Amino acid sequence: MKLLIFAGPPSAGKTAVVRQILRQLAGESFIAFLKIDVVRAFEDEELKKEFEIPTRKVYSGDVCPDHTGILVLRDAIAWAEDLGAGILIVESAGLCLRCTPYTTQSLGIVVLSAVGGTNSPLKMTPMIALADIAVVTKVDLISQAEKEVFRERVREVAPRVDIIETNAVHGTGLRYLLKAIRNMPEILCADDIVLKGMPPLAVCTICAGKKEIGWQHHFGILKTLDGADDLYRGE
């Protein structure tokens, strides 16, 4: 089997470019997918009856959604493996900007919208640099300036990533990630899966539920307004 990982800001386009993978490749393989997200979530209700496909989603209400989904992926693994699915689809919440919940023996995707502004792929680095593959989406509605600006943006942040721009509503443009999906190796062993690299934190004593403003109320590795570097408090 075959495993997607799909990250990227909401609304950026992450479901339509889904959308045209089934288009495309629901005829040659048998998919799976699971939508992780934090309070509602629609896509999976919308996939299974408009593809037919076995589909799941985990809410992950108090806790970080990519924790979430790096805690429920080996059993999302077994249940798409045991549905003999070839290829399973996960699509993140990405809220934070800085979720990075690629793994190895996956193809890692980020996806972007160029509308969000030339330089908002410097706000979310780790979510575009540690990808296989950016799709950036609504290319229709900027211009070829604001296009070439937003690839650069891009390339400074990981030179390496294969860029494809789309309408993902039309699926123009996507011929090279179908290409990508059909040539990416499938799952040699799941249980040597691992992240390839680290999440944000999610150890403080506001996720203990301390309410009070200010570091002075709180313990663990904190920041303060003029602090160049963090700083721990406490045993």
Contents of the next structure:
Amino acid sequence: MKLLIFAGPPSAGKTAVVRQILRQLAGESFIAFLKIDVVRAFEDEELKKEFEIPTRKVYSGDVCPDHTGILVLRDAIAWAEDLGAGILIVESAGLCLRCTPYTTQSLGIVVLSAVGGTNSPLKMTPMIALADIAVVTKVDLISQAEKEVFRERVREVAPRVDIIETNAVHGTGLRYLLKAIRNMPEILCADDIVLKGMPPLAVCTICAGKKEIGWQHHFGILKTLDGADDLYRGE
Amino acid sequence: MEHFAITTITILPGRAKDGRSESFKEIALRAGDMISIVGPTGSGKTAFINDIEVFASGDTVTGRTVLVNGEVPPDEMVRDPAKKPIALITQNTKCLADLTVLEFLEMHVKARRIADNSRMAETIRLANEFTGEKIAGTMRMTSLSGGQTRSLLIADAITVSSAPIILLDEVESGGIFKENVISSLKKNNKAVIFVTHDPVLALLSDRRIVMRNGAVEKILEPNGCETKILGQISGMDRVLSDMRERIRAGELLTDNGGPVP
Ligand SMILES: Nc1nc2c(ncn2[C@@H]2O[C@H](COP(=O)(O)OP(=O)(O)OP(=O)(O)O)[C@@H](O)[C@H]2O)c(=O)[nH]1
Ligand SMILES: Nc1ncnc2c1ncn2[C@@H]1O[C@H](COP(=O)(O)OP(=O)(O)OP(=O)(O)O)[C@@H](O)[C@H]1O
Ligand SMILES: [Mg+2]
Ligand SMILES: [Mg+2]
Ligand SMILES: [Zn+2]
Ligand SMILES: [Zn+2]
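Rather than the form predicted on its own that you just supplied, could I have the structure of the form predicted together with the partner chain?
Full assembly next; the chain just shown is listed first.
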């Protein structure tokens, strides 16, 4: 089975790209889909109805959605393999710009909207730098100049990432993505899959739901306004 | 494309929405050609020019194939927007960044690593030939009207992108001197395909593709037989746009053309 991991900010067009993949590859592969989101997601129902494929969703609630994705990924692979799927597509919530959901033995795809402005890639460095492919959507809405500058900005952040521009609603330009999916290797050993990036050290009591403002009220890795370095305060 | 001269773009047939094959053999596009695309809503006009923009290779909904100089174009030409020989401008194409006209053009000139500093002023000058609402370098892109924006983007495609092939999807609108756009594209020897609902524009092309149900139904080559009609409707068009301007200016349109005393 092949594993595709989609990341990208909310409304970037992740599902629109997934739809195009399903449209093009459903005939040749049996595809399963998992959506991870914070409180609400509709992709699982929509895609199940539209393409008659097995789908699931997980809500991360109070936990970082990328962490949730990583926690449930091993189960999800077993679920899809049991169904006999040839491809498992995981769509992240894309809210955490610090964590990355990409793993070994998979294709990591970041979806970025060109409408987000030419500087937006600079703000999502980890999400882009560790991806194998950057799909830039909504290029139908922007000027040629911005298209070119957007590509340069992505390059600045990730010199080697494969960049694919698309109007995801029409599916233009996605042939290179489909080619990459057709040519990628299958999972060799699911138990050996690990995260590609270093998870951030951001574990603090805000993560755990304590609401007070000010580091004085919290434990873990903390920050002060004047202190340049992170500060660790044990319980 | 300095290192790769494009002589011909060839469009090979695909299939209609009902799966039937298109009946044309091939459509060839060369520098200086003007092709218009007409047809009812939903008939596949936009899909046709999208095929050209992405150099379709049987992998779009229409199944068409687009060749450059008779061959499948190199990946780089298809993928890198700065190397693509095609500029597509639609009604939705905009500059989103909050920049002045001059900053916007500077950004593009810089991205292209063009050293020639006169290029920005040249683009603004050309854009002003296309629109009656004067564009200045100090205006903000986000405050330009639809007509001004499209005029500037077409001028940018000619002078900054230097794209040899220009695709226009229903860009006609109030505030654009369409004859000036067409004659400038001709003068610059561009290959142009435009989707249009405008009778004057449709008749200004050398060839007219008629779309229906997702397929090319007909390719008309008027060969001058529409010249007389073109003269007439251009006249009518001028009368109409003149009236449009006067209505905009707040006049009452009386019989003798003058304002009501
Ligand atoms: N014009 C245009 N619209 C697009 C494009 N890609 C996506 N959209 C639209 O953008 C909106 C959001 O797209 P989605 O695919 O739902 O985005 P998403 O990343 O899955 O969003 P979440 O899962 O909610 O984070 C939808 O209305 C899409 O139709 C594109 O290339 N061009
Ligand atoms: N040959 C085809 N086979 C299947 N679907 C097609 C084909 N051609 C076009 N379509 C689809 O039909 C829809 C309408 O096509 P398109 O947007 O190109 O129409 P249009 O002529 O540009 O309409 P409008 O005048 O409203 O802009 C689109 O979703 C497009 O993908
Ligand atoms: Mg989604
Ligand atoms: Mg259209
Ligand atoms: Zn996180
Ligand atoms: Zn925290």
